[in-house]
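As a starting point, one isolated chain is supplied in structure tokens, in the form predicted alone.
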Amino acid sequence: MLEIRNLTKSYGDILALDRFSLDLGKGEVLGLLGPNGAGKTTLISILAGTLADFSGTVTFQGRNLFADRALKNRLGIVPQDMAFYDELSAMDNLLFWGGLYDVPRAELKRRAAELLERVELAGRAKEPVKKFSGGMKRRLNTAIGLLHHPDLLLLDEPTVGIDVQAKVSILDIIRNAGASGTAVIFTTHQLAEVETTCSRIAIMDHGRILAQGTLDELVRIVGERDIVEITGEFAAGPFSEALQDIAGDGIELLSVADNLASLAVAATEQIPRIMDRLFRRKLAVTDLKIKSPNLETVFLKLTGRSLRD
């Protein structure tokens, strides 16, 4: 349904996209896990037609996105802005936005009805937005892009800054949109909403994408390996150098940084060692957890920093 080829986009010195490349079917919830500044906003920016200036090809449906206006409409978009005018109410809200996608009234209507039926908003319909708490805000936002039953569905972050709540009805309403057969991309940097959520997760970092596949297909890129996360007093550097003889010996340093670190081992048994290495160097540890390899862990591996940096 949607194919993307070398997608290279730059700001001054900075390149946001790197001949970022990728193939999306229908239906499937796609996932795109990373850092801030990874470049997921500028991806879903361009494919929404709201950024220029960017090489690269972008096929939907067999035909050139950029190239055929009728294919936008096709298209749902929840920006991580909230899009939708305050002083209006959640009906009227989604009655504009819906006329702007040609959906007749008798329809519109009724989508829009529905739609607020199941972001737990049918009661507030009637309310201004400006009195919407974050969580309802960011429900209207999703539902809006919805509303015209689009083929492919553009989320950016939509789960930022709303509760517990909220984001578990937005994420029922992603998996729900899937299964009904639109195609989905969704940014975040929370690793278990890709858990729960997507069929097939992508790690991006530097605009390019690392790895992708399903969560089973990414812990296998760690393997059958224990992960000790390593907290104490000591800097990066001096602790890379005091594991530098032994590693590759059964161990991998996955990441460091000043005051912890993350490596894989092969086995627990070697854990002695590595502590030895420590203590010898006089570098001091005040908390050793052993973990079994998860999407955290591929992040880890993949791009040398925690997703959290």
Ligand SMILES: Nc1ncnc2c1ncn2[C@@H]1O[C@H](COP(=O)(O)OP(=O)(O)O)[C@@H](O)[C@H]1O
Contents of the next structure:
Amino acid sequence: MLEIRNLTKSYGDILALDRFSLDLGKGEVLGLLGPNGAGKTTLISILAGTLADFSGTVTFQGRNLFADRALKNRLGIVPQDMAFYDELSAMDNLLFWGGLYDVPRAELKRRAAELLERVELAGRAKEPVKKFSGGMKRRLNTAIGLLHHPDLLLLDEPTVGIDVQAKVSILDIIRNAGASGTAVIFTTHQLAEVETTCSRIAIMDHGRILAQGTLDELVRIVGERDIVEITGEFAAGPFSEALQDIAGDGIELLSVADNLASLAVAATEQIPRIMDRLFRRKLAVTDLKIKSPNLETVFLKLTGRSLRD
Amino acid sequence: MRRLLLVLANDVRRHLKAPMAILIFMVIPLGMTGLIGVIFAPQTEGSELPPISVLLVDNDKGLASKLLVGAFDVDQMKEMFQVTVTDEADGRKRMGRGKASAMVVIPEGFTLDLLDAKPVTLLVVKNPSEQFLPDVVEEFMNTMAVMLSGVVQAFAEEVRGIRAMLDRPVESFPWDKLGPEFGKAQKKVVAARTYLDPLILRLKAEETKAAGARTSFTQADLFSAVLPGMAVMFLLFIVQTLMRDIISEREDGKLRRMLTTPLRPIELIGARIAGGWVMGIAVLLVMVAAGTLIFRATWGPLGGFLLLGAVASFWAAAFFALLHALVRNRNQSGAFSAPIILAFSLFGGSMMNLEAMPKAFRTVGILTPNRWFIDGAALLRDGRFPFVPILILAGSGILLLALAVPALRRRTSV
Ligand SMILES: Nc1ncnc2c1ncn2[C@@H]1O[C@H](COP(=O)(O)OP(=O)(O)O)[C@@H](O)[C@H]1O
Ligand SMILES: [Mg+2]
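Mind pulling up the form predicted together with the ligand next to the form predicted alone we just looked at?
Below, the chain from earlier opens the complete complex, with every other chain and molecule after it.
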């Protein structure tokens, strides 16, 4: 239903999207994971039609997304900014923003009331939005994108900086949308969200997708190895040098930063060898954790960065 | 079109929900007008103002001129005016030294011309360094002119008889009875003017330093003269506030969100400009109503005033649309708007009586909407249709719109 081919966008010298390609089917919920600056917002903005000067093509329901104005009615966007009118009530906001799409007025009112119920704002529908908490505003921001029952829903960091209740409510909406046949792309840098919400996960950095698949498929990238996380007093350079000659021999450096490094090892028996090298170089280790592979380690392996960067 | 109206209706609803800015901008001009009124308005009773010093030159020395001179001598008038009777040469000398607020010159042959129903002109020389006192004198003389013209026309038959009594003393005219009611009667008399047109007795105003320069002359009372200037100044402020949405929504992401919907940029631009225009008109109407209720201000025919207000509001909407297409952010909008509006108001006569301003100011004033609105309002009160002000405001407004729309389109598209 959605085919993105070789989207490339640069801001001056910064390459924000680098030949980005992706396919998405009806009802699929894709979690787009990426650290800050990966290009997530740039991608969503291009698809939403609010960013120009890029190359590549996007086909949506068999038509060029950017040439066919009628397609805007099939597209739902939930921007990263909370863009609505603070001085108006939640209901008035829904009726205004929903009214910009081609939905009959009576139907719009019905859907607005129903959505307010679903995001648990029905009791405060008539209050000015400026009295809302951050979480309530996020829920409203999300609801606005759904009024016209889009075929493709794009959400940019819909759960950033909110309480658990609001997060659960928003993830619920995303799952529901997928279940009712809407294709969804939502960006996040929270692993737990994609693990529970998405039918497919894509990990992106530097403007391109590094890997994608189901959770299981992605975890297999790291393989049946254990993850060793080492904390200590060392700089990244000497640490990498110390392990240079044994790396590859069942040991893989996933990410190395000052005072913190992650390695994948085929077996825990290799840990003493690692410690031996570090002691010989007088690199002090203060803590060592052994984990089984998960999305986080996949992310670490692919991007060399932790999501919390 | 449906979406344009939706945005327009939503903008109106929003500004009604958060009306503080608009309310403040409506209360300030009314308050300022009231203040000016308290300070400068002529008061017939319990006046705390010093008497206005007037020089009276009687070149006629006939019955009618004596009536006029006598009118200044009635008790009630004495509280208001301190009259010095002198000759024209001495009067001009004194005015030159700023010794009086105004000089009234009654021309030679005044009485006879008046009785023959020939047009005659009274000259009121005003001191340009004073703002409102000379206007009061002019106002008073205007009232007298209208009254005398009315009397002469209404009693055309009797006038012939009056000619026979040319030498009766002025004292026999019952001024004492006229005096106390004079204030109330004044407005009615002035209102009667439209029915007396053309006036037999005309007034000519001039200023000492700008001798020979014709000055525009308003006949309505102080509030009516001050209020339009205030109204247009704050109309500019209010429309500016409304049009600021253009830039603030670009900054807070609402514009971007709108562009993801089927709303076309041109529909949004249209809605914003139409919204500023419509709300500007509404605000003017409220100010007219308030001005009428509070100050008993007069505006001339309401339809004409509405048309003038509509073109002024249109001008303001187009101007601030253009401004907001050019500025980069909210801060710049604020930094440019306020000084521009204040400059418009200063040079255009919203803050000072145009007649009290240097000539250079008045020339610059031609470039301001304030000047044309104030002129238009004066013409309307004068019973004339303000063709030129309306044409100028509408024409320059259309020009501004023609510049604003493409500029906004460039900044509204992705
Ligand atoms: N308007 C802009 N001007 C210049 N650089 C930008 C702009 N927007 C984003 N970038 C750069 O493009 C890259 C991708 O940004 P973005 O798409 O916002 O990433 P994400 O949403 O994944 O954090 C980053 O390096 C960012 O600094
Ligand atoms: Mg982002």
